[in-house]
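Only one chain comes next, encoded as structure tokens, the form predicted alone.
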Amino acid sequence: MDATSEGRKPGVVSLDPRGRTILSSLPPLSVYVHVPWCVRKCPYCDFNSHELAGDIPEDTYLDALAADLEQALPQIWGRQVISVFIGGGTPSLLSERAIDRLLALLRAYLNLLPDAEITLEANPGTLEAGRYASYAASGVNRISLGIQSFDDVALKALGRIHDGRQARAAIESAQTAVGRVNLDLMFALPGQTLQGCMDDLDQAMSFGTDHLSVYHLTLEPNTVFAKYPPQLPDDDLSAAMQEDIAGRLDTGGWKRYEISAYAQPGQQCRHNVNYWEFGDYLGIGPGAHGKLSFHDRILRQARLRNPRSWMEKAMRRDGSHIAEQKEIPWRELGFEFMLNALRLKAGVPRTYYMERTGQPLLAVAGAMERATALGLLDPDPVALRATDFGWRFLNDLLAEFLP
């Protein structure tokens, strides 16, 4: 049987001879909406946020999300939406009154699942308690507070603007106004002993929150950081904090699900799975990224990254706040699929592949078999999955499947 007969059962793509995307359903759908403002850039931080210049400027802001989501309805017409996920720069300082007006904008323009996921992002010190409860009243149900560290000394080196008391008060305020909460924390931090890291994951730990994500401080291009590096813990000592990180989260009930995710039974962040399953995501606001899947071709798409020139343009309604919009040529789509599933411990049904590419698994059969025989891709037959030396050095896996 060849890829195009085999295309033509139900629920299976086809392969199009002249090397077009044929797709035969869409992948679930989720939606991104970017806050860019910060009341302090971190030194760390190469994400699009910038400080705050005064006021924000809400209302302004919230009539152009709502131009920006106005023209993309035709792209993503009937589709249910099944997680939303409020990111920036810091939502967290969107007064009670932003935060439900955005929520009822998207409540009324998507299709919102009922049981949707729709996270937003906080961090200590912007906020005081009570606003928890509001974002719950609104529509939220998921947290992610940016901990980064419970140590004083270490919090003002990563030029935070809160302190190990403010992280523990947020984190018991946001637990009792929702019922799932992320906590962000960073190791391999300036002067950090493994003692000092182990410290602060156990107090991350002990408030028992479902979802940790557990990132290495890096020095990434065009940052304060990276101009003006400080001192890290070598190589040796942060590859002995991330071994015992695993392993203390392990005995502790949280399974690493994802490179830097680990979570309690059952309590993945929908959202992010969404991205590395190789779904689809709508990603508006300023700088937003998104990527889109039709029946002959997948887009990814990115905003104006400037908050003024974004806001302007979005009103203008005539497309001009999009910065870029391309389709993913057919020969990347097997590097950017795998760049995403193999990010995932349990990997992705193989059948994903061709239900979410367009492309025969056979288009990437070559690649798999090298990276098979290098030990760095399970052998399964229904998987699509590192193995665990493979996830370990999983550039040198992704690397097989560059066009």
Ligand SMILES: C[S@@+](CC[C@H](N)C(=O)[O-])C[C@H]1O[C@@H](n2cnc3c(N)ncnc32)[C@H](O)[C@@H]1O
The other form holds:
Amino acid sequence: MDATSEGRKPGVVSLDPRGRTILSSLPPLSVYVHVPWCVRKCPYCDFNSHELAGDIPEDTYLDALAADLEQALPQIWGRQVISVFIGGGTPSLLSERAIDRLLALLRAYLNLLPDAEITLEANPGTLEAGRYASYAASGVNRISLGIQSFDDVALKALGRIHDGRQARAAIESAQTAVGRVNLDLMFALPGQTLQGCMDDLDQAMSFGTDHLSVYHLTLEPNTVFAKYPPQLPDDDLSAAMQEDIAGRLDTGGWKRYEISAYAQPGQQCRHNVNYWEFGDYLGIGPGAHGKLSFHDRILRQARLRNPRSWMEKAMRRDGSHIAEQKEIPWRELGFEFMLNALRLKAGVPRTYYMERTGQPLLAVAGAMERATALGLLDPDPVALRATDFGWRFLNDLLAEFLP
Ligand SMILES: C[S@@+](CC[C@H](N)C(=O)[O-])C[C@H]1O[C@@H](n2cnc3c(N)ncnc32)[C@H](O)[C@@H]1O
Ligand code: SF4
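Switch over from the form predicted alone to the form predicted together with the ligand, please.
Once more the chain from above appears, this time first in line as the rest of the complex follows.
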């Protein structure tokens, strides 16, 4: 007899006969689709993105995506999908026809909610007349633009393929095509001053998009910038930038709801919020990661990173395109949950812990007590949330939950 047939509320956790906790309901499900190609590799980027030599093999790629999705269906059978994120790489390199085929494929195989959020990531350097409008006609209802900066000198230093004028034109096209637009900006750029940073932000705000993602430029291992580091603002200057960014956006009505994400009321990115709330996501395409819950376990998956190998193996339909699939060990669940949930300014309801990890909150009671005593975790009886201090020193807070 399962928990529901015993009359318990869905989402409530019980102990199974083997003495371990089981999930009696599954969290919301999102789908991520990875498009692995870019016109040029940016020197700071460690995403699974590959510089294009020639044309994208669109038909082969879409055949492989269909094969990948078909093989994943038994793992998500019957579940509703709340959001789709087509990310990269540079999805806006795909033709209108390819995006149309991709969305038709997703609709044919998945139980997509009628108002599902469908985001596509675009690079302003790949804007072609009418492209965004066609994407919208196929079902894309949110566009996320990689602007980074409006300053031509900074864009050049970042190795971007577009200038400020193209960035502005792309924003206007995106706003005409869809109702919801996000702009990605980066700060603490090579040679950037506080004034330069705020000028970028003012320009970004002037378009009135509902969402802004503002990232501190980081030097990632195995990138050109890690090997040949540019001259970057020092810690004091970048901290001043971060503070002024949050202050100015708040005044303009964009609330900081996650470390790097700011939204107008009600315009948070539902897809990303589902990640942070420890929801489920199926990731298809090369290098895509996924997290899928079942009544007795929670799996993490990763597809093969190399686009060609992933395409070849996906077409074999024998599961060999999956590079890794493993159950999240019981002892790591507390840390994994907190790593996501505590990024959210408002945190999450305490009940989510039990519902989504299958563990009673008691499993992390020691860490919670320590973090609360240090002033890092809010003692709120209803929400799991960092204090303002804990949010500023998130790594210290998370360290308390390390297995
Ligand atoms: C996959 S990219 C967005 C779409 C597209 N590829 C582009 O760059 O225009 C996601 C975002 O991550 C951010 N990003 C990438 N590498 C970063 C780094 N090393 N430090 C900070 N932000 C980074 C950028 O703002 C970028 O727009
Ligand atoms: S365009 Fe985007 S994904 Fe591609 S290399 Fe640049 S930052 Fe990375």
